[in-house]
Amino acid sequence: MGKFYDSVPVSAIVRIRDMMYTVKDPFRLDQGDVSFDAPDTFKQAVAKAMTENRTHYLPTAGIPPLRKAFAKKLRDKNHIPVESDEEILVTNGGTHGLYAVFHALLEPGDEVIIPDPEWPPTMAMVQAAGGKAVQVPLREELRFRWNIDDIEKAITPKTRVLYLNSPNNPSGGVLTKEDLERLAAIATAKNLWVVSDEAYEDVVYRGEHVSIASLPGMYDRTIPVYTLSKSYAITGVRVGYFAIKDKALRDRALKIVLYTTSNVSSIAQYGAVGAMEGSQQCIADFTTELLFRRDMFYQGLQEAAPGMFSGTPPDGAFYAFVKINPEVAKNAGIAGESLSWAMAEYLIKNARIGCVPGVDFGANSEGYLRFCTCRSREELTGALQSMKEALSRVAAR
C-alpha cells in the first residue's frame, strides 16, 4: 500500500511554491491566501480559550458548541434540512474533510465526475482513496459552468460519485439553481452521491450560491464540504466541516477524522465558536474588498499585458484565470512543450510573479494561468507593474 502512493501526484502549486522561496521580494500571486487579519470575534475566543487552558483532547467529532453553530448555519443559511448535530463532523480543514469523504465513499475502481480545470489536490485525493477521477470541461463560453449534457455522456456504469465545487478554483464559474437541480435529477436517476466543495460559498459577485443539497431529498445523496479559510481568512488554522445524514457512512468516516487527526486544534476550534457566533460583517466586508480587487487586476491586466492574456472576469472565489494568446506568447520568445508552464517559469524567474500553470488544474486547461486576486491591493499593483515592466523587455527584443 505504501508504493501505491508513489503514483499519487503532487500538485503544482507544492512546486511553484517552492520556486518563490527563491524568488528575492516575491509577489505571492500563486496561492490563495487572502491578505485580511482574522476577524476580532476569531481572535478573542482564541485568548480567551488560551486564558482557560484549553489545550486538551476533544471528541473527535468536535466540540458540541461548534457543531451546533455548524449545523444551525447549514439549516439558516444553506437551507439544507440537518437534523441533528450529531451529522456534523469538524475537520482540520476543508481538505481534510474531502480525503475523509473520498475514503469513506470510494471502493477500488470507482469513477468521479470532477470539473476541468479543478483545484489538483481533488483528483489527488480521489486517487489516493482508490478512485478514478473523470474530469469534464468547464465550458468558457457558460462562464466556466458545465453544459450538462457532457455529464451525462460521461456517467458509466463505474461511476459513484458527481464532485461539484461551486464556486470553483480556479475559474470562479458559478453554477445556477437550473444547473443544480439537472444535476440532481442525474444523480438520482443514476444513483450517484454527490461530493459539493462549498469553500467559496460566501465569494459570489454574479448570481448567487446554492447549495444542492437544499434541493429536494438531495441531503440524502449528498455530502456537503465547507471551510472557515476563506470566509473569516484564517487559512492557516485549519478548520472545517462536512455534514452526512447517512449514519453508517458518518461512522465510517469519523473513524478516518480519528486516525488522520484525533480530534482538530482545541484552540481553533473554540476560536471558530468565536466566529460563527459573532458578527458577520466580515464575510459581506471581505466579498466587497474582493471584488474591488477582481477588477483593479482584470483592468491593470489589459495595460500590463496588451493582447498576451484574455478572460472575463469570474462570476466567484478569487483568482484570475486567463487565456495566454500563444501567438503573442511566441513572438515574446516565450515557448515549450508546455504554454502554460513556460509563461509560469517566465513571469516567475523575470518579474517576481507567483501564479499557477493552467495544466495542472486538468488536461483541458493548458494555455491558462491562475493568478490569486486576494492579495493586498499594494502587492496586486506591484505585480502588474513588474509584469509590465518584463514583458516590455521581451517585447522590445
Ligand SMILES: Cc1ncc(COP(=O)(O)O)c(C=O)c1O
Given for the second form:
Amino acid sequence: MGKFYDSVPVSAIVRIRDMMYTVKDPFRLDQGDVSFDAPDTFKQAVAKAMTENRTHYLPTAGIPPLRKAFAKKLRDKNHIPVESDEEILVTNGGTHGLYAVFHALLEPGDEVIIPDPEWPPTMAMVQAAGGKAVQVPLREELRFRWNIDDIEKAITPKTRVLYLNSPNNPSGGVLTKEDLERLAAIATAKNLWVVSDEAYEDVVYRGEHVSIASLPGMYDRTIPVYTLSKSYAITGVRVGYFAIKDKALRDRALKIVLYTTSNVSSIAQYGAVGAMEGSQQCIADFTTELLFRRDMFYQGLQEAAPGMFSGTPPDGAFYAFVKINPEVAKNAGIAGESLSWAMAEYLIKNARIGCVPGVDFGANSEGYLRFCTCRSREELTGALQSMKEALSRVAAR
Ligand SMILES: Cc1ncc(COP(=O)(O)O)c(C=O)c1O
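Can you switch from the form predicted on its own and show the form predicted together with the named molecule instead?
Shown next: the complete complex, the earlier chain at its head.
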C-alpha cells in the first residue's frame, strides 16, 4: 500500500505553486484562493472560542452546534431531506470530505465518472482509494455541461459512482435541473452512487444551483460534499462537511475521518458556527464582486493578448478557462508538445502570472488555460498589464 502512493499524481496546481514561489512579485492567478477577508461573524466566533479555551479534543463527527447548523442549511437552502444532525460529518475542508467519501465507497477497480475538465485532486483521490477515474468531456458548446448521452455510453458494469461538480472547476459549467433529472434517472436505473461536489454552490451568475440530492429519492444514493473555503473566504482554515443517509456507510466514513484527523480543529469549528449562524450577506457581496472581476478579466484579456485566447465568461465558479489559439501562440514563439504547458510556463517566466495548463484537468482539455479571477481587481489588472507587456516585447523582436 505504501508504494502504491508513488503512482498517485501530484496535481500540476501544486507544481505551479512551487514554481510561483521562485517568482518575484507574482500575480497568483494559479490557485482558487479568494482575495476577500473572512466575515466578522467567523472571526469573532474564533476569538470567543480562544477566550473560552475551546482547545481540547472533540467528537470526531464534529461539534453538535455545527452539525446542527449544517443539517439546517442543507434542508433550508439546498432542499435536501436531512432528517437528523447525525447524518452530517464535519471534515478538514472539502478535500478531506472527498477523500473520506471515495475511500468509504470504492472497491479496487471501481470506476468513477468524472467531468473533463475537472479539479485534478478529484482524479487523484479516486486513484488513491483504489478506483479508476473515467473522465467524460464537458462540451464547450453546451456552456461546459455534459451531453448526458455521453454519460450513458461511459457506464460499464464496473461503474460505481457518478461524481458531479456543478459549478465546475475549472470551466464554470453549471448543470441545469433537467440535466440533473436525467442524471438522477440514470443513477437510479444503474444503481450508482452519486458524489455531488458543491464547493462552488454560491458562485453562480446565470441559472441556479440545484443539488441533485434534493431531487425525489436521490438523497438515498447521493453524498453531497461541501466546503466553507470559498463561500466564507477561509481556504486556509479547513472546514467542510458532507451528509450520508446510509448508516453503515456513514460509520465507515466516520472511521476514515477518525484516522485521518481525529477531529477537525476545535477553533475552526467554533468559528464555522459563527459563520453559519450569522448574517449570510458576505456570500451575496462576494458573488457580486466576483461577477465584476469575471467580466473585467475577460474584457482585459482581449486587450492584453488580442486573438490569443477565446471563451465565453462562465456561468459559475471563478475561473477563466480559455482556449489558446495555437497559431497566435506560435507567432509569439510559444509552442511545445503540450501547448497548455508551454503557455503556462511562458506566462509564469515572462509575465509573472500564475496559471494552470488545461491538460492537467483532463486529456480532453489540452489546449486550454485556467486563470483564477477571484483575485483582487488590482492583482487582475496588474496581471493583464504584465501579459500585455510580455507579448509586446515578443512582437517587437
Ligand atoms: C471542485 C472542488 N472541490 C473541492 C475543493 C476543496 O476545497 P477545500 O479543500 O479548500 O475545502 C475545491 C478547491 O479548490 C474544488 O475546486
